[in-house]
Each structure stands twice: as C-alpha cells, then as structure tokens.
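Single chain ahead, by itself, as structure tokens, in the form predicted alone.
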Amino acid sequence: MMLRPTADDHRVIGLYTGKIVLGVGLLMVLPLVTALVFAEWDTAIDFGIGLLACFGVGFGLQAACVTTQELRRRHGLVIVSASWLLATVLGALPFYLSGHVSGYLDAMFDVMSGLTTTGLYLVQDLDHISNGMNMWRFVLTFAGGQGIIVIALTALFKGVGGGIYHLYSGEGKEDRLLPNVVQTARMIWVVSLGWLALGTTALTVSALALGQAPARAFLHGLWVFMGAFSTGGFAPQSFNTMWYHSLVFEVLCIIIFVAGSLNFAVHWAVWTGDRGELRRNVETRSFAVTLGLFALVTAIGLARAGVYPDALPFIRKSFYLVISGHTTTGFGTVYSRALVTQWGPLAMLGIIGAMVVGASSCSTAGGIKGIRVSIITKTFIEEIRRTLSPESAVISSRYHHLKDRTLRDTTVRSVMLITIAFLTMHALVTLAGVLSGYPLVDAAFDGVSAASNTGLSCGLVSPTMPGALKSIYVLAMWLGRMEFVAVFALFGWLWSVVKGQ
C-alpha cells in the first residue's frame, strides 16, 4: 500500500528546498558584482531581479514550512531533485531578461546545461554577451560540478545529523572524506578552490602570452578553468577552446579537466599524502584502459577519413576530443559540423563511446562512471572463472576503491540497474533525435552528449531545434546528473500525493 505524504512531510521538503534556493540566489551576487564593475547596468538589473526572485522563493518556503520533523531518506531524494528543477527555473530568469535567448525554454536549457556540467547551449550571439552574463554561465557550471547541495551544506546547514547525508547522496555522491557530510562538503570546496587558484593563474598567464589585455586574460583564465575543472564545457567564445589556437592552452585545459574528472576522495587521498591511491584506484585504472581503446577507435576512423595527414594535428585534435569526451568536459578544438563532414561515423562512434562511459564517481564528471564499468567487467570475469572451476570452489573478486573491497551481489545489482538505465536513456534520446528528422549518428552523438552531461555537439543542438527535443534534452541532462534515483523519487512522491492512501 502506498502512503500519502503528510503535511509535515511536505513542510520538510519545502523547508530544505527553500534553503537550497537561497544558496542559488547567493550565487547570483557574483555576476551582479561583475556587471556593476564593468558598468553593465541592464545586466545588473536582470540579476537584481533574479536575486530577489530567489530570495523571495527561498525565504518564503522557509517561512511557510516550519517543522521539527526529522529529515529522512525519502525527503532527501525529493528535495534534491525538486531543488535542481526549481534552481533551473529561477536561474533562467536573467538569461531570459538578457534578450540572448528566443524563449524561456531556451533559458532553462542553458541553466540546466550549466548546473549539470553539460555545456550545450542555446544562447545566441555568445561572443557579444555581457561579462556579467558570462560570469553567471561559469558560476553555474562550477557550482553545479561541486553540486548545489554541497553549496548549501557548506554555507547554510549547521546540523550534522544522519538526515543531512540523504541530501548529499541524492546528488550522486556517496564517498565521505571526513566523519560527517557537512565537513565533507566543505573539504570538497577546499580542494576545488585550491585548484581554482592554481588553474586560473596558469591559464591567465597563458592568455597574457597570447596577447590579451590583463583584465580580459584574467576573466578568460577564470572562466575556462571553471568550465574545465567542472568538466562543464562552457567557453567564453563560440569557437570554444579552438578560439585560442594555442597548444599550451590546450595542454593546460587537459590537465585541469582530467583533475576535475577524478573522484574528490582521490583528491583528498593525494592531498593527505596517499599518492599511491592514484595508481591503485580501480577508476583511474579503468579510465586509462578505456581512454586507450576509444582513442584507438577514433584514430582509426580519422586515418580512414584522411583528415589530418600530419602527425601533430592528427594527435592534437583526436586526443583532445577523446579525452574531453571521456571526462565529459565537452571542450572542442574543431568545428561542430566538421565531426560529420570530415571525421565520419567511426571517429564519431569513438567519441560517443567515451562519452557513454564518462569518468569517476563523486567527481564533477557525468556518464556511467568508470567504477561501474570496472565492476561489470570484474563480474563477467568472475562468472567465467566460476563456470570453469569445480562446483566446490569459492570464487570471489576484489577491487580497490579508496580501500580494498569484496565484490558483492548487491553492488553488482545496483551497478547493473544504473547502467541499464543510462543505456536505455541514451537509446531513447537518440530515437527522439531521429524522430525529429536528424540522421542517426548525429542524433546519437548529441543525444548521448546531453544524457552523459558532456556538451560536445556535431551541430544538432541549436536554437532552431524542435521545442520538444529541447525539453527531452533538459530532462536527459537532469536524469543523467541525478543518476535517476532522485528524479524517480520525485515522480513517485507526486504519484503518492495523487494515489496514496
């Protein structure tokens, strides 16, 4: 029997959702200040309106939903998914007011893409949007990479009770770096801000060497770092990182987005002196193997197409896009349509495979995740060993992820369910693209890119794409970032409100 939620259940959800929306409003202070510094008065007004809307909704929900009921798992999952959806609706307001999008759906598309660190965009005339609006794009993707729940846990929550963990895990993060999740959330920001200082400095110096003015070099260094470390894919120019035409800049980007694709717990292990974790961890090993395989497939495709006759551009272009896709960053150094007209289907399939797998769990990256691929592989090997061994033999597998673990049936079942869900979503989103009139490989490339939160595009994503397909991509980005469970919990909650007893 399905129970209908009580009024107190709704108050718990409203209370914590209000806190998280308030955190989203506080993020708008950064683009607001940027707009004021550069005398972009219209943009400043847009963000002033957006900030007031977030504060009104955030404080309003907290005032209307006072309760002492304990936060439980079912509440936490609903809060996470509802907060992300509400943050998208409210965060889209400055985009819509800017006049650089054709409608509110396009504005929501870009905000969801930013928060989920996808990097696809529908904003028009990107090369001429204001500094304040660009700052908002990168604040969204940087905050989304760490998680808006992590932001709230860092700044707005004082409690350390067990209920808070359900908010943290609802965003797809389960590894605790420290004894409680509030301390863990703050440590994630310590790691991220440490990389922010280092990466922004390196990219700013590189931009200065390319001839940019100091203020512009700093902004580009900051923004590109945010897009790279969050594996978000947003760039300040429409030509993405190809705009810089710099091998040094590309190498710096690779270092940063590979770092962003690592599990935060691995970062913490290295920071605390256990550098061997990088070598032992099953996810980093899996990443090295699958990166090699997909790079090989892409290279074979490019060799057949004969696009790059010289070795340096061949390696530079192919490796950059493969690793960008595998870390689900979405930075590109080729024109979008060149993937279709020059690279061809086999090379594109290599990139698609990299995007499907993705990088590490509990990182800023999307995709199925390396640990799931490793567990599925070990499960197949274990079954083969079991088949070939005597019936009395006890067969078990172990793997190292922060500590030595035994492969259990419950873990395998959970991994298989999420993997099947991802593959099903990829198939459905691809089908939606084909039904919208796009070729199969094009639909698969951009559909997988959206669902795996990558952001690479072969030119399908544009303001002129059908509104229904835009909506499907928004849903796919949301489902992929939440890894299904929190979104399904929200749908189940709404169903219980209607059909519960």
Second form
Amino acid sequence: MMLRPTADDHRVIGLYTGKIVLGVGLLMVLPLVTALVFAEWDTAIDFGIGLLACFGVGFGLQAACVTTQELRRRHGLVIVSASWLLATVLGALPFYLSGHVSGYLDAMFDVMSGLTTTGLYLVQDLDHISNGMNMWRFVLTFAGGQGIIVIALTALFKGVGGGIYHLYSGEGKEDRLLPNVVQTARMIWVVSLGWLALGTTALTVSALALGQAPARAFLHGLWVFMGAFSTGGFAPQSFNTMWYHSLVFEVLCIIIFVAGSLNFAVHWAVWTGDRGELRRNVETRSFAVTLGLFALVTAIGLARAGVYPDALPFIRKSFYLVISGHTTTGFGTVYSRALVTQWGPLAMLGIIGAMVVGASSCSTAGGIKGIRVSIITKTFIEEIRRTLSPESAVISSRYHHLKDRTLRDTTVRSVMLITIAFLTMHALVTLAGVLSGYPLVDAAFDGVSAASNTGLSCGLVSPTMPGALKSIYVLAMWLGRMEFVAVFALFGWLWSVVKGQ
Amino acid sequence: MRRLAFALALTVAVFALPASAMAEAVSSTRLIEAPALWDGHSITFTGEAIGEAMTRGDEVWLHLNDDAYAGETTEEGAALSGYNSGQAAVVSPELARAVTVFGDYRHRGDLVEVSGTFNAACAEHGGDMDIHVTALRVIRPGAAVEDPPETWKLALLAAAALFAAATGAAFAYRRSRI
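Could you please show the structure of the form predicted together with the partner chain, as a counterpart to the form predicted alone just displayed?
Below, the chain from earlier opens the complete complex, with every other chain and molecule after it.
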C-alpha cells in the first residue's frame, strides 16, 4: 500500500530544498563579482536578478515549510531531485536575460548541461559572451561535478541526521571518505580545491606561453580547469580546446580530466598515503582495459578514413577524443562536424562505446561506470567457471574497491538494474534522434553523449534542433547524473500524493 | 545600415580584391562539410578576428569567424542565428600586426580577409584544420561595443530585491517563533 505523504513530509522537503536553492544563489556571487570586476554592468544586473530570485525562493520555501520533523530517508532523494530541478529553472535566469539563447528551454538546457557536467550547449555567439556569463557556465559545471548537495552539506548543514546520507547518495555518490557524511563532503572540497590551485596554475602558465595576455590566460586557465576536472567539457571559446593548438595544453587537460574522473575515495586514499589503491582498484584497472579497447576501435576507424597519414597527429587526435569521451569530459580538438565528415562511423562508434562505459563511480564523471562494467564482467566469468566446474565446487569472485570484497548476488542485481536502465535510456534517446530525422549514428552519438553526461557532439545538438528533442536531452542528462534513483523517487513521491492512502 | 555595409564589404572582398584573385572564396561551413575537397587548395577566407593573436615564435595563430555575428555582435543587436563558426589561420608576425581589434564581449573584431593554403589535417600543426596564410588584409576595422544596462532589467532587479526581502523577513519571523 502506498502511503500519502503528510503535510510535515512536504514541509521537510520544502525546508531543505529551500536551503539548497539558497546555496545556488550564493554560487551566483562568483559571476556577479566577475562581471563587476570587468565592468560588465548589464551582466551584473542579470546576476543580481538571478541571485535575488534564488534568495526569494529559498527563503520563501523555508518560511513556508518551518518544521521540527527530522529529515528521513524517504525525504532525502526527493529533496535532491527537487533541488536540481529548481536550480535548473532559477540558474537559467541569467542565461535568458543575457540575450544569448533563443528561449527559456535553451537556457535550462545549458544549466542542466553544466550542472550534470555534460558540456553540450545551446548558447549562441559564445565568442562574444561576457566574462561574467562565462564564469557562470564554469561555476555551474564545477559545482555540479562536486554536487550541489555536497556544497550545501559543506556550507549550510550542521546536523548529521539519518536522512543526510540520502541527500549525499542521491547525487550518485555512494562512497564515504570519512564516517561522517558532512566531513566526507568537506573532504571532497579539500581534494577539489587542491586540484583547482595546481591545475589552474599549470594551465595559466601554459596559456601565457601560448601567447595569451595575463588576464585572459588566468581566466582560460581557471575555466578550462573547471571544465576538465568536473569532466564537464564547456570551454570558453566556440573552438573548444582546439583554440590552443598545443600538445602541452592537451596533455595538461588529459591529466586533469582523468584525475576528475577518478573516484573521490581513490583520491582520498592516495592523498592519505595509500598510493597502491590507484593500481589495485578495480575501476582504474577496468578503465585502462576499456580505454585500450575503444582506442583501438577508434584507431581502426580513423586509419580506414585516412585523415591523418602521420603517426603523431593520428595518435594525438584519436587518443584525446577517446579519453575525453571515456572520462565523459567532452573536450574536443576537432570540429564537431568533422567527426562525420572526416572520422566516419567506425571511429564514432569507438567513441560512443567509451561514452557508454564512462569513468569511475563517486567522481565527477557520468556513464555506466567502470565498477559496474567490472562486476558484470566478473559475474560473467564466474558463471563460465561454474559451468565448467564440478557441481560440488564452491565458486566465488573477489574484487578490490577500497577494500577486498566478495561478489554477492545482491550487488550484481543492483548493478544490472542500473546498467539496464542506462542502456535502455541510450536506446531511447537514440530513437528520439532518429524519429526527429537525424541519421542513426549521429543520433546515437549525441544521444549517448547527453545521457552519459559527456558533451561531445557530431553537430546534431544545435539551437535549431526540435524543442521536444531538447527536452528529452535535458531529461536524459538529469537521469544520467542522478543515476535514475533520485528522479524516480521524485516521480514516486508525486504519484503517492495523487494515489496514496 | 551596419549589416548593409558588412554585406557590401564582403561582396567587395569576394569579387574584387587582387590578393584573392587566384583563390576561391570559401566559407567555414563549406570547408568543414567537405574538407577533403578543399585540402591543399588555395582559398580566400573572410572572417572576424576573435579572442587574440597567439604568437609562437615565427608563427601567429588567428581565429576568424565568418558566422552571422561577424558583422554585428549579439550585444549590438544582431538576431540570434546559431553557433559561431570559423577557421584557424597561421600567419607570419608581420602580417598579423595588421589585425588590432579582436572580437569579444566588448569588441567587434577586425573583419579580415586571408588567402592561403587550406589543410584539412595539417601534419605540421598536430592534425589541426587550418589555413596557412600568404596574404592578409583588414577589410573593415573592428570597434568597441557598448552594452548599457536596460531600464526594464533595473525594474526587474528592484522587484527581485523586494521579493527576496519579503521572504527573508518572513523566514526570520517564522524561525524566531519556533
């Protein structure tokens, strides 16, 4: 029997959602300050409106939903989904006011893409956009990578009640670095800000050497770091990372986005002296194997196409795109349409495969995730061993993820459920693209890119694509980032309001 | 008027300039859609210089956009017409010196015509699609762009401030009663 939520249940959800919306408003301080520093007054007003709207809604929700009831498991996931929706609607205000998008749906598309670290965009005339607006794009993607709930847990939550863990895990992060979830959230920020300082410095120095003026070199260094570490894929110019024409810059990007695609718990293990975890962890091993596999497929496709006769450009272009796709970053060093007009379908399929798998769990990356691929592979091998062994033999499999674990049926079941959900979603977004009139490979490439939160495009995503397809991509980005559970929890909550007893 | 002037400048650039007399004028869209067709050919390309000139020893990288915003940026009132589109060009420092205004939020960049060899995947430059420029000239100088605050936005800002103040006061009052 489905229970209808009580008024107090609604108040708990409204109260905590209000707190998180307030946090989203505070994030707008960064682009607002940037706009003021560069005397971009119109942009500053756009962010003033956005910030005050977030404060108004955030305070309003908290005022309307005052309650002493404790946050429980059933509230946590609904709060996460509701917060992401409200953050998308309110975060779109400055985009809409800037005049660089065709409508509010396009503005929400870009915010959802940023928050989910996808990197597809519909903003137009990007090369003439203000520094303040560009800062917002990268703040969104960096905050989304760590998780807006993680931000709220770090700054706005003092309690450690039972429901707090479900707020944290609802964003697709299940591993706890420390026993306390709030401390875990803070540690995620320690790791991220440490990388921010190192990565921004390295990229800024590189950009200076490449011929950029100091202020632009710093901004590009900061923004590209944010886009890379969050495996987001936004870039400050429409040329994406092709803008820099530099092997050194590309190598720095690869180091940063691979780091961003690693499990935060692995980061924490390495930071605290256990460097062996990086080598032993099943996800890093799985990543190395699948990266090799998809790089090979892409290389065969590219060799057939004969675009790059020389070895160095061949390796440089193919490896960058494959690893960018596999980490679900979405940085590119070729034109989007060049994937179709130069690379061809086989190379594109290699990248599609890499995007489907994605990178590590509890990271900024999307996709099915390495640990699930590893568990499914081990289950498959275990079944073959069982078939070939005597009936009395006891067959079990083990894997290492932060500690040695035995493969259990309950784990396999949940892994299979999420994997099937991802594969179904990939099939459905591809079908939606084909039904909208696009070729199959193009529809699969951009559809998988959206659903796996990657951001590479072969040219299908554009401001002129049908509105229905834009909406489907927004939903796919959201479902992919939340790994379905939190979004389904919100739908379930709404259903129980209508049908519950 | 500005658009008409831009269209005229482009027409002149395409049909009447000696620097480009031997090379076909090609747009970035045509180059990207059929790179093999143009690979190794002499072409003429016209676009707005954006960002900056990135000098690397005896080479300078320029990025030239030939999209709908090359004549008038969004901040100047251009209607939205899709993404930016352009080509990267490698020029000598001597030629690059002619370009002084680069497009960004505050500027419409110089409209530049370049002639040179198009490379679909340049082996010399890591496989990048580029144009090795032999001749360059500025067709129309760039200009500063103003984006003054709009009155209706100021009114909206005031309304948002009132809304936030009201809900903030309500929240403070409700919390004090717990």
